[in-house]
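So this first bit is one chain, no partners, the form predicted on its own, shown in C-alpha cells.
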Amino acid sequence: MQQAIDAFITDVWAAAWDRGEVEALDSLVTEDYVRVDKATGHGTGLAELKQEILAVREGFPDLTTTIDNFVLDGDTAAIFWTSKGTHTRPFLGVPPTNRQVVTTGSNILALRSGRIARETVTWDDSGLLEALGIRSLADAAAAPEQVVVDTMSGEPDPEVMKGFNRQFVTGVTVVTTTEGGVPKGLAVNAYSSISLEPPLVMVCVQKTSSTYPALFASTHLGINILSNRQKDTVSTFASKSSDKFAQIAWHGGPHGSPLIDGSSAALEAEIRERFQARTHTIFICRVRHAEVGEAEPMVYKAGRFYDGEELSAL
C-alpha cells in the first residue's frame, strides 16, 4: 500500500513540479483540499497551488524535485524533498541572477481515500531569497530583536503624502554601476548615510528602472552627490537616454564603479543586503571609497533644484 501511494505521489510531484502540469495535481487532492504554510497558519486551495509552481518554473525553467524520504502511518503521511533549479528568468520582481538555488523542505499530509485533503507545509523560503541576494521587509521585521507594531488604521490620502514628501528637503545623488564594462546610472534622492561605524549606507532603487537589472547583479555601486554645477547632470540621469555617460567625465573607484568628475563628494560600497519593498528595492551598502570636492551641493525640494552655497542659516 506505502509503494503504491509512495510512487503515486511521487509521479504527480514530478509532472507538476518539474515539467509544469499542474492539472496532474487534479488526481491526488480532494476537492476540499487546503495548503497550510507551517511559518504563517495560512491556508491557500488547489488553484493557488498550480500558480505558486507555474511562477517558480517560470523563474527556474529547470526546477527538479526529489522526494529524499516518505514516511505514511495510516491516514497520515510526511514528505521530505529537496529543490533544485537555476535562476535564469525573473522571479518576484528579482532580474535573472544565474544562480544555482537549492532549497529542502516537508510536508505533513492529511489522506482520505488516497487523496490528500490537507498538507501542511514547512520550507525555508529565506534561504531561496537569500540564495538570490534579497530579503523581504517582512523578514527582517518579524526577526525577534526588530518586532515592528503597525498601529495605524488604513492609509493618508496620496495627495497628502505627496505634500509630505514634497516638505522633504534632500541632496541629488546619481547611483552608478557598470554592466559589460559598460557605465550605468540613475538620478536617486532617496539616499541615507546609516553609520559611520561601520560605514553604511543605503539607497532606495525603482524596480522599473533600466539601470536595475545591472544594479542588482552588482556586487558595488558608486553614489554621487552632485554639486551646484551639475544641473545638466541630473537632467541626463533622469532621462530615459541609452547612453547617459556619452559627455559625462568620469573615474572608476577601486572595485570599478563609475565616480562622477565635479560632484560634491562620491563614494564606493558594497552592496550586502537587498531588501524588497513591493516597486522598490533597498540596497544596504558597506562603503570601500569615499571622496569629497570642493563644489557646494545642490539641493532639491517640491520638484525644484536650489544651490547648496545659498543657504540661509538659522
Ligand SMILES: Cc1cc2nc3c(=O)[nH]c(=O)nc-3n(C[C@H](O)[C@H](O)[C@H](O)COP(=O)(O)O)c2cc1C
Second form
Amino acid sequence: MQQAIDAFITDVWAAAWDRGEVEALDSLVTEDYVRVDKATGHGTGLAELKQEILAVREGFPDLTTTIDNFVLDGDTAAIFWTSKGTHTRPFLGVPPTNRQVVTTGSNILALRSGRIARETVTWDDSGLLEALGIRSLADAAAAPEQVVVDTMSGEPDPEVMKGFNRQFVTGVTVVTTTEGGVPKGLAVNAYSSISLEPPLVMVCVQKTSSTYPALFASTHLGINILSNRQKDTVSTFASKSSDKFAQIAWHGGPHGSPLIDGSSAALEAEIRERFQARTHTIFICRVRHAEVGEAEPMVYKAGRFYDGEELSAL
Ligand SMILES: Cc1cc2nc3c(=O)[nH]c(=O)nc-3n(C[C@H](O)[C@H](O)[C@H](O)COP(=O)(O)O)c2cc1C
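Structure of the form predicted in complex with the named molecule, given the form predicted on its own:
Okay, now the whole complex, with that chain kicking things off.
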C-alpha cells in the first residue's frame, strides 16, 4: 500500500510541478482539500495550488522537483522535497536574473481514502529570495492581491496622505544605470542617506518604470543630485523618452554608471539589497565613488521646483 501511494504521489508531483500538468492533481486530492502554509497558517485550496504551480513554472520554466524522502504512517505521510530551476522569466515582479535557485521544503499530508485531504507545507524561501536579490517587506511581494485593509487600525484618506507628502521638502536626483552600454535613468526624489560608516544610501523606484528592469539587473547605479541649473534635465528624466541622454553631457563612474555633468553632486554605488514594497523596490546601496560640485541644488516641494541658493535661513 505504501509503495502504491508513494508512486502515485511521486507521479502526480512530477506531472504538476515538472511538466505543468496541474489537472493531474484532481485525482490526488479530496474535494475539500486544504493546503496550509505552516509559517502563516494561511489555508488555500486546489485552485490556488494550481495557480501557484503555474506561476512558479512561468518564472522558472526548467523547474524540477525531487522527492528526497517519503514517510508513511497510517493516514499521515511526510514528503521532503528539493526544487531547482533557473529564473529566466519574471517572477513576483522580479525581472529575470538567470540565476539557479534551489529551495527545499517538507509537506505533512493527512490522507483520506488514498487521497490528500490536507497538507501543511514548510519551506525555506531564503535561498529563493537571496537568488532573486529581494527581501519581502510585510509579505507585500508574495501576495499583493491578498493584502487586506485593516479597518481596525485605519488608513488616512489618500488626499490627506498626498497633503502629508506635499509638506515634505526634498532635492531631486536622477538615478542611472546602463543596459547593453546604453545609459538609462529616471528622476527620483525618494533618495535618502542611510549611514556614513559604512556609506549606505537608498532610492525607491516604481516597478512600472522603463528603467526598472535594467536597474534591477545592475550591480551598480548612479545617483545625481540635480542643480538649480538643471530644470530641463528634470523634465527629461521625468519623461518616458527612449533616449533621455541624447542632449545630456555625462561621464561614467568607475563601474560605468552615468554621472551627469553639472550636477550638484553625483555618486556611484553598489546595489546590496532590493527590498520589495509592493509597487516599488527599495534599493539599498553601498557608495563606491562620490563627486561634489559647486552648483547649488534644486529643491522640490509639492510638485514645484525651487532654487536651492535662495533659501532663507530661519
Ligand atoms: C520630482 C520628481 C520626483 C520623482 N520621484 C520618483 C521616485 O522617487 N521614484 C520613482 O520611481 N519615480 C519618481 N518620479 C517619476 C519618474 O521620474 C517618472 O515616472 C519617469 O517617467 C520614469 O521614467 P522611466 O519609466 O523611463 O524609467 C519622480 C518624478 C519627478 C518629477
